[in-house]
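Only one chain is included here, represented as structure tokens and corresponding to the form predicted on its own.
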Amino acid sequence: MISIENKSNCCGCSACFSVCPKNCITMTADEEGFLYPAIDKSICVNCGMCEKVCPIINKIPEKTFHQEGYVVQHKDEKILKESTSGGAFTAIADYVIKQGGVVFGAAFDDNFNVVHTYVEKTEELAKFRNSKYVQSDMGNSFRLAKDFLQSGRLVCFSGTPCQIEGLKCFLQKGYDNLITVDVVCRAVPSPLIWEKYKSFKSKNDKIISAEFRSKSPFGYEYSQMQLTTDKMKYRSGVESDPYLRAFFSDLSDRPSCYECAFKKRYRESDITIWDCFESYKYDTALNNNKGVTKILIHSEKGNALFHNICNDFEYKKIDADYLVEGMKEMIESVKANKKRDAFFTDAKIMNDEDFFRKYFPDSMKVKIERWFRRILNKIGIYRQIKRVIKAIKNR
């Protein structure tokens, strides 16, 4: 059976939780709000499934291939600002439906807790806009992914890299109804800490929406979070708000995402999309500050889906090494925040209010900081100093 002595080897992408044939598996919460696989031994037949399946253990070596690079903007205005970035997943999401697919993604359930889920309407595809910066529950969705493709039905899943490769473990063998959607990611934040940062945000008042990368007012490149309740709308910069600064600092992330498995070039998606905040050095006529998406086409099948849906956009193809120049997200893990272990410890024990405010104060380095974004922004520079800032700190 499945044993997880260290933590780091463990991605929480549920595929030995959906394969056990005994349903002896559950995917719990350790202490720091993170899911990890728990055995019930007296039922457990000792089939090691959940070896066999698992995304760490087998892990699939990286070969080289042929990729294509695209930058793309969706022509729908709603649909682009409703996007963290450029509206490509939606695209893509769209066209499965239309075939009559089904499309699997992030979501906030009734809780605004962060779950996968799967639609087959194309007026949901809104829930799986703008970014969510924590770890989705994976609930049952590859064991209903593999009902639908058993049954012929066209399916899209996107996730993270662990759950694409933790689904193509967990299935077994390849589908040819099934497109796979990854984005590049970061790391996964804690669901603990967002618990705690909706409860100190909201004030316990209902929660009516949650964006973690609101292009409003300020646009694509100057994104912020948003919570908004049935009393009050809350709206904060990268610079100031407590989560983003949790997550950009590195705090909040599972263990394995320092010493992720998935970080690389060639991926076993057949897509994979990022945010693209220079689109200067590609086109000029999408650089608007509405978004763009960078697109990594993998395989055959993903190149033949995005011919079908490039009508949707304004685009550009790019040669697939200058698209992923620079972009040590997708090959490189983060480092783990000195602090981490006596982040969490307090997170357990502090009430969130004090928590955020110990971690995450209001100084007035960061309010000196979040004035002059906001200055150079209403002024019309900020772009440019910031692409300025971020050609200094590459050299």
Ligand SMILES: Cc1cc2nc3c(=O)[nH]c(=O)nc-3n(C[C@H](O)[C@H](O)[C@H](O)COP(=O)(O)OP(=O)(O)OC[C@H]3O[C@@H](n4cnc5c(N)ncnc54)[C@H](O)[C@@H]3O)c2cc1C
Second form
Amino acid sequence: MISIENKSNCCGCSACFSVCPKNCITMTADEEGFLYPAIDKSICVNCGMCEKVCPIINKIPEKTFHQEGYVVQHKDEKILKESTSGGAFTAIADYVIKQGGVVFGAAFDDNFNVVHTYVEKTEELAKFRNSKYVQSDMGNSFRLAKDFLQSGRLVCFSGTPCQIEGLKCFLQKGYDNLITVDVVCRAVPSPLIWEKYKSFKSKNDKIISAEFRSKSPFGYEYSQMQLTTDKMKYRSGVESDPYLRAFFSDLSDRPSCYECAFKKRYRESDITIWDCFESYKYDTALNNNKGVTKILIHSEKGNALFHNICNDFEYKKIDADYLVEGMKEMIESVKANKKRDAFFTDAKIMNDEDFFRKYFPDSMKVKIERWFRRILNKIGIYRQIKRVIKAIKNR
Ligand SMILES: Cc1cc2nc3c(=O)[nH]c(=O)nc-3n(C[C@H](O)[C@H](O)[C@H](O)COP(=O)(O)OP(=O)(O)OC[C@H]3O[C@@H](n4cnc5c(N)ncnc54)[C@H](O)[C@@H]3O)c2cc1C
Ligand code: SF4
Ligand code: SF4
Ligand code: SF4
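For comparison with the form predicted on its own, would you give the structure of this protein in the form predicted in complex with the named molecule?
Now the full complex is given, and it begins with the chain already shown.
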């Protein structure tokens, strides 16, 4: 049976939980808030299925094949505004629904926890738009997806690369009616830190909406955290917002993300999507600060789907090598912040306010940076300055 000696060796995909014939595995939160399998040994029959479907134990070797690349921007302004980058995912999902299919993705539940769920109507797709920077709870989604597949429905399953490889291992065979879409993900943060942040910012008022990458009011290049409650609207950029600062300084990530077994260019999914902040390199017409998605297609199924949806986009075909050039998050794991252990220890013992103020004070440096970013964005040179800083850092 599965046993987690080293937490880096479990990405929390839930394949083991989903396959267990005796239902003796529960996905249980550890002290950092991440889910791991816990086994009731009294009912385990030692069938070995949980180990057989684990995507980390059964790591799929990377093999090269032909890939197609695109940069895309959805033509629908509302979809584009609500999406993280260019709205590629909604176009893919909408096509699947129009074929009578069902779409799985990460959404908020009523308490703004991030969970995997499915939708069958176009109007419901909005709940999947915008990246949620929290590890999603997979719940029963693998089993439900299998039921839909076996009943012959077209299924689109989206998620992080480890969730997609976990699903494929769980299914144990290919399905012609399955389309998988993964994001490039640098890492996923802890649900516990998200819980603390929600209570810190909302002051326990009722949360109405949350966006980790709101394009309003500054556009795609300087997207912000936006949290709306029944009493207030909060917005803050990546330099100021404590939750985004924790994520982008690699304090709050799952341990498996520091030794990610799924970072690679040639993937098991049909389609990989990620941010395009360099649209000027590919197509100046798309360089409008509204958001562009990069799409890398790994399969014939993915190609056929793209040809059915391409009219939803302004788009350009890009050589795949050029598209992935310099894309570190696709192939390299992030490194844990040296303060990570202390951060999680304090998360358990400190109240929300003191905790976030200790690690992310709104210091003079932060205030000046925020002021600069907003001024540069207002006068239209934010992107250029960001580009120069990135080039210097990458030297
Ligand atoms: C945790 C995370 C980290 C990311 N890191 C990077 C990065 O380092 N570099 C980069 O270029 N892009 C990254 N992305 C991808 C990027 O944020 C966008 O998802 C991508 O540009 C596609 O945008 P879109 O407008 O086409 O789709 P959107 O409409 O924004 O669609 C969002 C898609 O992401 C899925 N999703 C959202 N939240 C989660 C979640 N918590 N877990 C699993 N799936 C989720 C939804 O199911 C949907 O399929 C990350 C995404 C996530 C979720
Ligand atoms: S060995 Fe079989 S019965 Fe035991 S936990 Fe794993 S899948 Fe379940
Ligand atoms: S990686 Fe997935 S299958 Fe493997 S132990 Fe963790 S949750 Fe189970
Ligand atoms: S970085 Fe790797 S382990 Fe972490 S969520 Fe992404 S794919 Fe999974």
